[in-house]
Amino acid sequence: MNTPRNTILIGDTLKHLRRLSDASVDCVITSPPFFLLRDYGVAGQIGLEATVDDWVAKLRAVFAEVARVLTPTGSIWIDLGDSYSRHPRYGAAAKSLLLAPERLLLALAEDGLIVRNKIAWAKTNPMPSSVTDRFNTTYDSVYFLVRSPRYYFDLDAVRVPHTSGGSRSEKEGTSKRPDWAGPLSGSNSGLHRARLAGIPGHLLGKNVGDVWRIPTASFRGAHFATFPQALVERPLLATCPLKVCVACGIPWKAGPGKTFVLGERKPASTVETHVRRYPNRWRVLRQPGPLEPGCSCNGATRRGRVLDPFMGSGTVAQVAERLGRDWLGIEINPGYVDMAWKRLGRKPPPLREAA
């Protein structure tokens, strides 16, 4: 395998990606350079192209290689921000949003990737702006993409507590699909069944949703676009498995474990019975079971691997190590690589540059 673990490759990301093995990483979490917003001071950097279409073309080539090195069950998370044009030559009328993220996402969808989510990273401490003829930009978009319709996703690992109590106001038969529902509208039948039992939703907590209120990271260093660790944790926990079968590449998942209703000392055999008996104590705790294989290979395993092809100051690597995953970074700026190793508390290994 030509995909190293727990190290940073220095140089052009496309050259390094082309040397990595097929289907060798389980998850990609990254933030490419935004179009014409920052100069990282390195020849050959992405982000200073003449037009937004040139920027899309370069990143399209990068993510074609990313898709190749990703396992069939893997996921890609891309943090992207937009730019405002100052002249039509950049690709849009002056003062208009360039719609750079949308252009890139449409290109990646044409290349066969499936766009599963657009997360709004709502920054609780956004950078102030002196602009007076539009509203200040206070969020980035984080896009969640996959290679195939069936992929690894552990929602239970990132559920959050319910903020409402159980209600018995639901009535049988009220979950009937409304007449106005279109062919692509969703269903709330699962939520309806839970509320009939006096539970506000899933016993382990609610789906976190697609608006994440997270402050920007404060970092004392020369890198000025540092990921907050909280923005990396959810994608990593949800889409990078702890253990993967070496023979077939199928991820392991935690077993069912035991569920306890708060206030009860014994595991709940039927949680709904306890909820009906104690309607004001519907909250539950779960003790996860041990990891279980998703296959019958009964062979060797490896840790899940996350790749950041634009590593920067190394936040993805920090979170991966803390959460027990392997990682690989690629970064064109040697100064940022030194910064990343310092944040990881280690001396850098011998220099590894792309030819």
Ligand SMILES: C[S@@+](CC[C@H](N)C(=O)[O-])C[C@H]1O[C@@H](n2cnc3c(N)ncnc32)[C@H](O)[C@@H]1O
Second form
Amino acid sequence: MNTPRNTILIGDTLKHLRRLSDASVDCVITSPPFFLLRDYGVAGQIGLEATVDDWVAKLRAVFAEVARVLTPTGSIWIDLGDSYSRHPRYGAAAKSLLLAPERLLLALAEDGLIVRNKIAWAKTNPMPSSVTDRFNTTYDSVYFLVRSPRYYFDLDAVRVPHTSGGSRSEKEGTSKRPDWAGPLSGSNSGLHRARLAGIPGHLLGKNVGDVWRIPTASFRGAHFATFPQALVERPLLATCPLKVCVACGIPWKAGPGKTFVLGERKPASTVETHVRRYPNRWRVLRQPGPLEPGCSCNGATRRGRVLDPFMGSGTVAQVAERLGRDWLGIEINPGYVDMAWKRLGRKPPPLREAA
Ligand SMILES: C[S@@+](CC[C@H](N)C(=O)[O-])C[C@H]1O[C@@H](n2cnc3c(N)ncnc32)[C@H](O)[C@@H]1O
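Form predicted together with the ligand structure, per the form predicted alone context:
Zooming out: every chain and molecule, the one shown earlier first.
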């Protein structure tokens, strides 16, 4: 295995990625340098290309390697922001958005990655702007991609409390699929059934959706593009398994476990009755069962592993350590690498590999 764990490789990400083993990480969470937005002060950095299409070409090559080192059930999360063109030579008319994230995502989809979500990270404390002829930019897009249609995803690990009990027609069972619904319009049959049963939705809470309101990071080191930890936690909990079979790479999953009404330790069979009886006074808690294998190999296991190919000051590593996952980072700027080790509360290892 040529994929080290719990360390940071210093140097160009593409060069390092090419040396990592196939299918050796379960999840990738990263924020690549945005086009012409920052100068990270190191030769060979990505982000200062002559045109937006050159930037796409560089990142396309990086994500081709990322897809190779990802397990077939793995996921990729990419935080991306756009920038405004100053001259047509960059790839769009002056003052136009360059549509850099869209260009990159079209290329990655063409390369075979499946785009599962485009999440708006709505910053609750955006940078103020003096611009007067358009609206201020207050969100980044976080794209969620997978290699294959069947992938590891633990929605229960990241559900949030319900805020509404559903419409009257849903509760009374008079709602039906509208006549205008087209062939790709979503079917909500599961939610509909729950509401007919007098329950606002899934007992463990609702699907958080694709607008995440999260403040920008308060870390005030010398790195100015730090992820907030909350932006990393949800993807990590949902798509980086705790345990994986070494032989076949299939993740383990939590068994059914037990469900309780919060504070009352009521057994599962009475939870739905309780929820129906007190529709506005319930909160259900899940005690997940022990992890169970997803395969019949019956062999050794390893911890789930997350990779950040643009590690910066090490936010992904910090969150991974707190949540019991292994991690690997790659970063071109040695100063940021030192900052990351400091944030992790450790000294850099003596032998530091550079590429
Ligand atoms: C947006 S920042 C990532 C910030 C990170 N998420 C954090 O929480 O600190 C992008 C990082 O990519 C690094 N970078 C730029 N070009 C690189 C390359 N060719 N190889 C590896 N890292 C690179 C930059 O030095 C910068 O730290």
